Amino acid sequence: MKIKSIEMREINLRLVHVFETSFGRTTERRILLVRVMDEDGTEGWGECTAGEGPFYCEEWIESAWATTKTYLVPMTLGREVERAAQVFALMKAVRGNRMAKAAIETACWDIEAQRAGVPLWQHLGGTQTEIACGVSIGIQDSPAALFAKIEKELAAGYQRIKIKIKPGWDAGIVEQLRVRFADIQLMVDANSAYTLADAPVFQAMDKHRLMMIEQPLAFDDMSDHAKLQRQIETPICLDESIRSSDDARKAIEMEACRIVNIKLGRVGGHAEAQRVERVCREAGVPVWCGGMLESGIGRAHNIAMATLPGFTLPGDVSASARYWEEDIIDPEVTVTPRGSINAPPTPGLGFKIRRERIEAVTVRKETYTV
């Protein structure tokens, strides 16, 4: 594969509902899309999952745009690789910036799968023809509003409910949830909002049979997570702390977690996601696919990744309609009545890119060709 052209686009998509975490509220997504074309004219699409500000991690839309334009495009444009798995190494000189790198890397995987004539999920080594789905529900204005949202998602068939928590909206709301929804699969996500001194908050949650507590402590921490895990019964799931397969190995060895959330952008693309999944699977640690409010392109890549055999827990991949009035792929992602998504049968991403829709929501574009 020779990379002949790279197109960068920023699109703006307004969320159907406000999404609030401990970082703040999101009402609109600014998304960097990357379209890569090879020497045969085959095009692949990738999505940078960086947020509107440097809060989830140090990357954000403006840094991703500048890094891609100034460094990553020159490092990859005109280069030839035998396999898409080698693309990430072309960008090795740039430290970090995994979300920006993933946009180019995943687009190349899309091309490679199309050229092989197989769905991307099969090309990656996926073994599951459908994936179990959960939902992530942001912090609400009241318990009643949260209950109403959960009832709606359960009626839609989703198999697992995740709620965002922050200091003051944590153990008390979980207790109320368990009174209202005694038997649902329930987990909480703290997005690094707590410290080890808050251990009593999580000890109070042990009696409520949570599937896991996701990233309760610092985004770059493993040591304190290991200490906290020894103080509570509920499994800790690491998210922000796991940026590579080496991180996963260290976290497992330290017993800093019992579950790992894999996000394509956070680890730098499909090749590293495969390695993280393998490390966890061989250690007997279940993984699941986290979400970053992706458009249909990022969602399609998540579906493909989540078919790998180690993804045994319901992930955050859910229907397009939960987020957007109109997505940028056809068909839009839908969820079956049993709370699952079927892996697409057609080559590549398995979804048609709606070019006219993308053009309508594009706010800037740059194209580089050799």
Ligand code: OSB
The other form holds:
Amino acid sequence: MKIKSIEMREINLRLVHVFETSFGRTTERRILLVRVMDEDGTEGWGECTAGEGPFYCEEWIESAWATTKTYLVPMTLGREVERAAQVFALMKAVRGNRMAKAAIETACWDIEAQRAGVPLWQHLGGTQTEIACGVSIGIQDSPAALFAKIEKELAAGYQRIKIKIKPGWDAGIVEQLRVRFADIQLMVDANSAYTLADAPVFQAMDKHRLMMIEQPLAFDDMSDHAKLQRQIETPICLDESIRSSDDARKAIEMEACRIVNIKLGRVGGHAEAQRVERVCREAGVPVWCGGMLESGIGRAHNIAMATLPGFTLPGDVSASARYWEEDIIDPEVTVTPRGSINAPPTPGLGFKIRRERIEAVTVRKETYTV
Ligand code: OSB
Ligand code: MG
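Starting from the form predicted on its own above, please write out the structure of the form predicted in complex with the named molecule.
In what comes next, the whole complex appears, and the chain from above leads the way.
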């Protein structure tokens, strides 16, 4: 495959519901989409999952745009690779910036799968034709509002509920939730809002049988996560801390977590995600697919990745309609009444790209061709 053209564009999409985490609120997504074209004119699409500000991680839309344009495009444009799995290495000289890299890398996997005439999920080595879905529910204005949201998602069939927590909206809320929803599969995500001194908050949650506590402590502190894990019974799941398969290996070795959330952007694309999945599977550590409020393109890539055999827990990949009035793919992502998404049967990403819709929400675009 020769990378003949790379188009970068920013689209703006308003969320149906404001999403609040311990690091802030999101009302409108600014998404960098990448379209790569090969020598035969086959085009692949990728999505950069960087947020609107450098809060979940250092990358954000403006840094991703600048890094892609100034460094990643020159490193990949005009290059020929035998396999999409080699694209990440072309960008090796750039440190970090994995979300920006993943946009180009995943687009190349889309191309490769189309050229092979198979669905991307099969091309990646996926074995599950149906993926288990949960939802991630942001911090709400009141417990009543949270209860109402949970009722609605359970009625739609979702298999597990994740709530966002922050200091002041944590153990007390979980306690109330357990009174109302005694047996549901429930978990919390702190997005690094705590320190080891808060261990009592998590010890208080132990009696509520949570599936896991996601990323309670700092993104760059596996050592404290290992200490916290020794003080609580509930499994810790790492999100922000896992940027590579080496990170996963180290986290497992030091027992900083018992579950791993894999996000394509955070690890730098499909090839690295495959390596993380493998390290975890071989160590007997379950993984699940995280979400970054993706448009249909990123969502389709997530679905493909989540068919790999190690993805044994419900993920954060849910229906398009929970996020968007109108998605940019056709059909939109829908969830079955038993809370699952079927892997698409058609080659590549498996969803049609709605060009006109994308054009209508594009705010800037740059194309590079050789
Ligand atoms: O920590 O998993 C997270 C959204 C933005 C940034 C970080 C996270 C999230 C979510 C939402 O939890 C998952 C989704 O519904 O896409
Ligand atoms: Mg998380």
